[in-house]
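There is one chain below, alone, in structure tokens, taken in the form predicted alone.
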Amino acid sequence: MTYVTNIKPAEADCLIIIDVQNDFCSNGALAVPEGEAVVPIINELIGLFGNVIATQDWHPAGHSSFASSHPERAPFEEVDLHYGKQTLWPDHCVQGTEGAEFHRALDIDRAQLIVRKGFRVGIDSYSAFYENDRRTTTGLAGYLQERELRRLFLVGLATDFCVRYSAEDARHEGFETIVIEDACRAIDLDGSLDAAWTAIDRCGVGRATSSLINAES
């Protein structure tokens, strides 16, 4: 693993928030263990960045990434579906319900866009940048680009799932990328937490602490 030290966010960098949404944190449809801790860390982190963004996970009624939209199965089995293996979840962030509503306590309002992914109802999407057919994408990478955002620094639910995924695509589109460890949160489903770390510092994210980020450095 690669610890990124002494962090003074410059013009090029760009915060991503990822899913920090009602139903990952605590009484939510599925609440990622401690979800809401990454709050306060992420809005102090919001404070020292120039350029935000977040993401926020956006399904229809029925999505078929839901255990209730496949008979007889449960929530975290895996199927087969037409893009591979799918883990299936209980029914949550569904278009304007509560549940897909940011945290209330977040500083969303100092996010310059924001990314909703997992709209397609026959498809899911964990990363901020690819849907989990690894070929359509949310066009981010577009964005950044055009922006001349070349450092993304990622936060947010959940480390071994969606934070996961958008690292790996981030360094796939050739994004230096940084992990901030505290201010993201694990589902940890059969081992996940190990699997994320072990790929995340193989494909060459960098990992950071918030207190090694500060204006000053």
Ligand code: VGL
Second form
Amino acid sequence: MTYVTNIKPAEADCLIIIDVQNDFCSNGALAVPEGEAVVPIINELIGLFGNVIATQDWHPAGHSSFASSHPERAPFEEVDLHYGKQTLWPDHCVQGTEGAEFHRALDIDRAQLIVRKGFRVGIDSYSAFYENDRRTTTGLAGYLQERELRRLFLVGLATDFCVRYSAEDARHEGFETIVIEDACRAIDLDGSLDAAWTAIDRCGVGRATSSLINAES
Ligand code: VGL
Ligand code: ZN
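Switching conditions: you have the form predicted alone, so give me the form predicted in complex with ligand VGL.
Full assembly next; the chain just shown is listed first.
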């Protein structure tokens, strides 16, 4: 595990806020335990970074990742879709619904880009970079390259799904990548949180704590 300390956000650094949406917070359709606890922490971080991007899980009704789209299947079961195994979820983050909106206290106005993902009815997308077929891109890597943003700090929901896969893909795309641990919360399904940290550590993504990130002095 690589712990990164003494971080002063600079020009080539970017904060990427993953899926801080109502459906992943308390009373949401796919509530992440303590999901909303990341909001004040992330708002502090937004103030320290010159570059901020957010992702928004953005599914059409009837999305293939919804258990309700599969007869006789229940949420949190796994099915085989055309690209491989897919966990089924309760209906969540349906385009245009309140559940898909960002948490109202999140300082989203500072985001320079919002990447919507999971909008293809037949493919889920955990990662901010690649959909779950591992082939279809969101365009984010190209955007970051064109803006010469090279070091990425990931925060948000959920640690063991969208944050994890975004971190792995960011690293594979050649970005220096750091997950800010206390600014994330997990779903934790059948050991998925342990698996996520193992995968994050193994691919060379660093970890940090928000209180050790300082403004440029
Ligand atoms: C997420 C499951 C389904 C996430 C999104 O944001 O981690 N998890 N859709
Ligand atoms: Zn989703």
